[in-house]
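Take a look at this single chain in structure tokens; it is the form predicted on its own.
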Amino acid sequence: MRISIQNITHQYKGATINSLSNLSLEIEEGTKHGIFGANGAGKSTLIKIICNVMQPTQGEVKFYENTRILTNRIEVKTAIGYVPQNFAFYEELTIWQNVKYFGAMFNLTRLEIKKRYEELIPLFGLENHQKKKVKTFSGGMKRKLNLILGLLHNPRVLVLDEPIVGIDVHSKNEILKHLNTLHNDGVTIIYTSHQMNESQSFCENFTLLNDGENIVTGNLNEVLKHQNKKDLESILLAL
């Protein structure tokens, strides 16, 4: 699915100036595209008005499969997968008891979540814990089932804000390598982090905000470049 962002302006409720400026943005469809910038550059607002979890004040955003641009909201909240830093689970239930309540949310049939739980829990290494109470799960655990449960519905869209932070680099691996699975299935992959290492090796597109704005989206080398700088780490560390 590509995206293409359009003259958006955002500003929230009481604020005197605005979190996203006129910005304008494409994200092309099977790409694994980066969106960094400092604390407070946009990131958050962009993100949730690409999953369409709050409007801009101006501007718009359009979905488009092949060339078909999507009109109904419903079916736009369904091709896209949203993976929160926070952990958007139940800590006192399981594993398959959060999966039934969050498929039930995306309007699954029970058919449907049983045969998405038997494919998704084996394949994040799993299914030695399926009895146990999510809070005594290890932090690299509980950060596979934040992404389990975004990839319940089988979205085209995959957005992922911070989703390998603070946990051990097994995990990280094993999480960026499923990552990476589902690109080359033809999932779009928008991708926030402070971690401008694996950012860097991850990403294949990249835009960098800053007070709300776009200052430049590209290829790695096209980025670095417009910036002057030699990684992506710099270019945060100057702003």
Contents of the next structure:
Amino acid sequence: MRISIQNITHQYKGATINSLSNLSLEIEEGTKHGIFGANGAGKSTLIKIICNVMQPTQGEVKFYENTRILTNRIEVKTAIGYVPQNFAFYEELTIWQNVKYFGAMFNLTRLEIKKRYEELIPLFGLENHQKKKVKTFSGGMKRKLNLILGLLHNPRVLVLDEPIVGIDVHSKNEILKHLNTLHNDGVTIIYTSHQMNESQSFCENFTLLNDGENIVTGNLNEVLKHQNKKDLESILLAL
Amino acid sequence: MKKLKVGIYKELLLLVNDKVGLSMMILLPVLLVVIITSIQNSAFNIVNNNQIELVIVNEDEDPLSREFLEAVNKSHLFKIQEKKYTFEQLNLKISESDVPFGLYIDRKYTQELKRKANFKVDKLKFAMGILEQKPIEQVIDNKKASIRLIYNPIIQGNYAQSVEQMIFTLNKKVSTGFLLKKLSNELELGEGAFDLTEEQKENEVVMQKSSFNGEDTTIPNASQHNVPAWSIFAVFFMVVSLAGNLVKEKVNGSFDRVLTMPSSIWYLLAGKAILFFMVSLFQIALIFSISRFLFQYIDLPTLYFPSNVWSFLWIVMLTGITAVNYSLLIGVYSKTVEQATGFGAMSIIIFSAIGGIWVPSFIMPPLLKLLANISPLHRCIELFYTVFLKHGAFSQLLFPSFILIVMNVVFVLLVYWKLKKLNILISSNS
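Switch from the form predicted on its own to the form predicted in complex with the partner chain and give that structure.
Next comes the full complex, and the chain you just saw is listed first.
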């Protein structure tokens, strides 16, 4: 699925400046697209607009299935898997209870939910923790569950907001490995992170945001050349 | 429907796992109702049922003082100890002991009472032309009144005044009785011709509480007042759990996650609303059942249910719905859990205070009486009192119900407006 972001502007209520200014961007189907920038650059706002959590003040986001534009909201929502930065689930419940609730919200049948649960839990190594409440989990396990909940409905686009922040190296590598597997299966991945080394090695294309504007979009070489820097971290430090 | 069922089940699991929230909604209200009813019942008993301890010193040995003491005794309001003290000793005794009141009857009590009666009769006879010379009353030193009530300073002023009124009334009864007898004799009305004393008895006040059906004779007890009032307070206290829960979901991103799904945010809100509405019904059922069936075992007055079951169900449901909508309103407008729980709890305390939950609205100053109208708890207690204390028919519930329904509509519209302002409704339209 290809995503076309066209002239998006967004301003939060009460703010004097735009969080996103006339931003346009093309995300190609089946790519791993990194969106990076300093704090307050507009990454999370852009992600929320792509995922339909927020509405832009101006502009629009179009989703293309080959050449067909998806206009049906349910069709778009079913295609996207959103993994927010926060642990967006119920820590007082078990994995199964969370999966059951969010699965139902995705319109999955009980059978489909159970099937996905049985596929995903061993894949992320959580099979020994099924009866525990999520609040007893480590940060890494919670990140995995956050990802699992975004994958329940087999999305064709996965939008990840800081998916590896605050976790140990082992969990980080595991998550990135799973994301690569999904990419190999044809899932389009939109990824934001402050961890530039991982982003640089994980993503294929990059968009550099600064003060809500798209500074540059391209592959690693094009971005580095445009900014005249040797790596992404240097670009971020220079912003 | 499946989404709604799953949503309700999720809310139930969250509630069951939230031990503190659960105890706040189930255990604490029961304790609150028991404690407040016990306190009020005790106060009620002190004023209405318990006999007030009274030490009496009677220096007057004439029949009229005996008659007065008999009236005091027959009133059953006092537990009397007669002592042979001087006035100073009695004063000291009341100051030193736990006995709240002392009554000193001066040795000139009868003499003084007779003198006053004679003067009044003479005055009347003079007015009627029977007596030629106008009677002259002697100047009396008020500081040496023939009856003196001494009270312990720890007794509240209004309570002491109530006792003073009781003594005054009993004394008045004796003096008026004597005056009427004297008058009857002086005017030579003859025995049985016109018994003025009996006339006096006929004028005694008969007390009856008001009720819409005009038939109810049961006397309201502390439970009839307190159980509905504090149950309403407990139901509205769900704001801490419901609003706090909602804000937690907004803050941790579960709300956002639902917005990205082919689902509506209304499922999330409706799941919460339905579960908490059921909790409110359970709270009232539990508290009322305990009050009806268990209070008698802990020496508290039993709660009597109204005969109109449908009216009762209607007001219980309306109370639950109002509490849910108010809690959703607080949850939607709050930005942090602290805001939701802090503001939510404080607002309920304030609404209950001005709404007549703690003390009846009619004794409040005019400004607070006016403010009571904006309290949803006030509207709910009005409905409960109409059904529980006044035995009103369903038609008597219509106007207060209408006001409460308008309040609910306002709450829902405010929730809708806020969600629309946040673009949440657009995002969640599936």
